[in-house]
Amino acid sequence: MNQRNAPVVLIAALFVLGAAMPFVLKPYHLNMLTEIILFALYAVSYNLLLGYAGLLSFGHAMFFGMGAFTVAVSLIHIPGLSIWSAIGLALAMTTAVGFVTGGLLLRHKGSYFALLTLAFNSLFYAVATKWHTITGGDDGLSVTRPDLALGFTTVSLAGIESFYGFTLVIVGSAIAFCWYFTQTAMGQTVLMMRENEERMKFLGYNTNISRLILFTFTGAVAGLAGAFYTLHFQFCSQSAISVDMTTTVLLMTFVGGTGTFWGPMLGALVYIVLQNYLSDITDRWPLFMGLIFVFMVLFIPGGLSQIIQSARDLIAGRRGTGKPMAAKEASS
């Protein structure tokens, strides 16, 4: 198989494998897999910001929560709204928020940027908490998934099987598009900016605009994940926009590995599975998740993708370097 076509074959294989899951898994595990897919998109969007552009954000949940609340509020307050329109509104809202906040936040770099994203996230969280008449405040918002209109027929999304299929197609396509984005000139420009921004400026690139486009794009992708979060749980609360939600995606990304495109998806899978099984065993599951996070950062900075790459090198008879792979290498 041509090495260049390997990611395309992998994406197609994942879609085929995903399509077969309703015939294999029980509803409980299918429900968990749906959650994994939508959080995988959230983790991919965060990794584009952190792993590819080198921008550490503590406020990515403001996009996730904005998408979640936009779908919930629009479905409750606009009678007869289709699911396509609700998702479209979430994308439009998060794109606009990403553009405006990006214009303000990207004036700063490093720790200043990270702290400002945390401040903006706290601001959105406060609005979600205090604006009770719209967001439900501490009580949250309950919604019912509308039917899916396809033009020639209508599909009920009340069951987990049909909603899983809808999530697989839309969210899976969004993840595939994110991978394609990393292969474009824009995606490669972001990588080169991370390595040497001054050289990119010298070559005539407007790095500020490139960074703003990436920030807005990742915000819209996180908003799409948030929209499916509400549709999946049929509930949206302030936890969707809390700093904890940013911590969650940060943990997923680090556990999977920031140096690869696929690593955060693996991290989302491990996180959701561990969370489900550990929470059944003990109420102190966040403690164990925290210990895993500390261990990964201290001893395996490249995450699970580094372990996989080292194993592949070992099998191939080559010793790994022990260093995390560069995102550019992994995305190719």
Contents of the next structure:
Amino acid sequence: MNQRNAPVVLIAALFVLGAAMPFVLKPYHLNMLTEIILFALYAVSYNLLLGYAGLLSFGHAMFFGMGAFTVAVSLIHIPGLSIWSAIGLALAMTTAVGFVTGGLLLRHKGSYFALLTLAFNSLFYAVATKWHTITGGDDGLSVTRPDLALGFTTVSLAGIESFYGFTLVIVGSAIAFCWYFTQTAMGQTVLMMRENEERMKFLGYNTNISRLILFTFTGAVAGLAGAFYTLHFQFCSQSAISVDMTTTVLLMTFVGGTGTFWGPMLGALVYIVLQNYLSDITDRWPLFMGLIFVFMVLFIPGGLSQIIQSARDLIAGRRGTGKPMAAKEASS
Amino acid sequence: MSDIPVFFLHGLAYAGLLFLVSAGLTLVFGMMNVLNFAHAAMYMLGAYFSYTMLQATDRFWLSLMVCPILLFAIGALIERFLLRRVHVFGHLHELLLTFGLAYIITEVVKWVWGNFPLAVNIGGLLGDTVEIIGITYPVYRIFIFICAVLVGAVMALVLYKTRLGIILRAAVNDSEMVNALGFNVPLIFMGVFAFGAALSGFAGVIAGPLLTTYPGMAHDILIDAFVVIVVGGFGSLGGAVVASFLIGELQSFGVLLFPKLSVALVYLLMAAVLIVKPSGLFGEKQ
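Provide the structure of the form predicted together with the partner chain, given the form predicted on its own shown above.
Whole complex next, starting from this chain.
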């Protein structure tokens, strides 16, 4: 297989595999898979910030939550709104929020940036909790999935099979687009900025603008994931915008590995599955998640993708590079 | 408007508590360049330790002495066996590690003490009220403010007037040179981190009777402490004093003047400072 075409083949294979799933899985597992796919998109968008741009954000949930709330609120208050318009509104909203907050937040880097994003997330969370008339406060908002108008026909999304298909196509395409984004000149600029920002400045790139575009883009992508979160659970509460939602995506991304594009998707899979089974066994599952996280920070900073890479090197008979590649990549 | 002095004093008390929390945070950040996400979790640990000690002995002063020492030990262990390991990977990993620790500590606290608030009552002089500028006011809130002033004064004295302070500041600027002069720099950093942890524990013990002891207390104070650091300027002790005062009073008067907006006021202040002076009021330009 050609190295250059490998990711394209992988994307196609994942789509085919995904399309076969409704025939294999029980509805319970199909539900879980839908959740995994939407969280995979969320994790991919987060990794574009963390793994590609080296920006550790504790405020990614504000985009996720903003997307989730926009869909919920617009579906409740605008009768007869189509699902496309609701998703479009969520994208527009998160793009605008990303642009404005990014302008303020990106003046700082590293720890400062992390601290500021957390504070901004808290601002949004406080508003979501207190603005009871719009967001439902502690009670949350319940919505019904509208039917999907395709122009020539209308598909009911009430059942999990049809909604799974819709999620697979739209969210899957978004993930594929994110991969394409990393291959574009813009995505490569971000990568090189992480390696040596001074050099990029001397080469004439406006690194601040590039970072802002990336930040806004990841915000909109996270907003799309949030929109599907509301549509999937047919419910949206303040937990969608809480710091816990950022914690979740940070764990997913880190467990999967920040060094590669695909790692976070694997992380989302492992996280959701682990969460489902651990929460059956013990109420203390967040504690185990925390322990796994700290263990990985200490010993496997490259996450699962680093393990897979090492295993692959071992099988191929090559000597491992020794140093975890992701450790260097993520620590700028 | 006879409420105004009361609200002013309320603001001062909260400002004092905020300063106690953010002083340790800003010290560790300024010295070691580590943003300690576990700082508020250690503060919570201090409060819960104190709760247990008060249940057993009913001596507030004793817990005010012992809990910071316990936290000092925990901080030293964390620095020596965990933080130092990831130091080579850079700030991001240090930050992630403290973040993971905060997560674990919060979960363990919920496990051990339960997921509900615990009321802490103190008797004696501190539980009493006192007549001050014509109003009756609880002694405890004044005590918090006095503690904050004392801690701030001692920290400033040690950092800027003693030999130890000179060595500490030198270790930040040029750790290799200080090492070459025969000082044990890793030990110094361990001490700084442990002292920050002890300070957080001290603040936790003090916060217990004021805010009750509950599992979300770490998260609640962490955000406010971060805002203090942003507004005051990163790593600046003087900035922490001014910002704590501003935010304490803003929280207090916000409830009086704009009850609906009160939660957002602090963040609005932060956003305003960010727009005008991104490095914070007393921060150095990066």
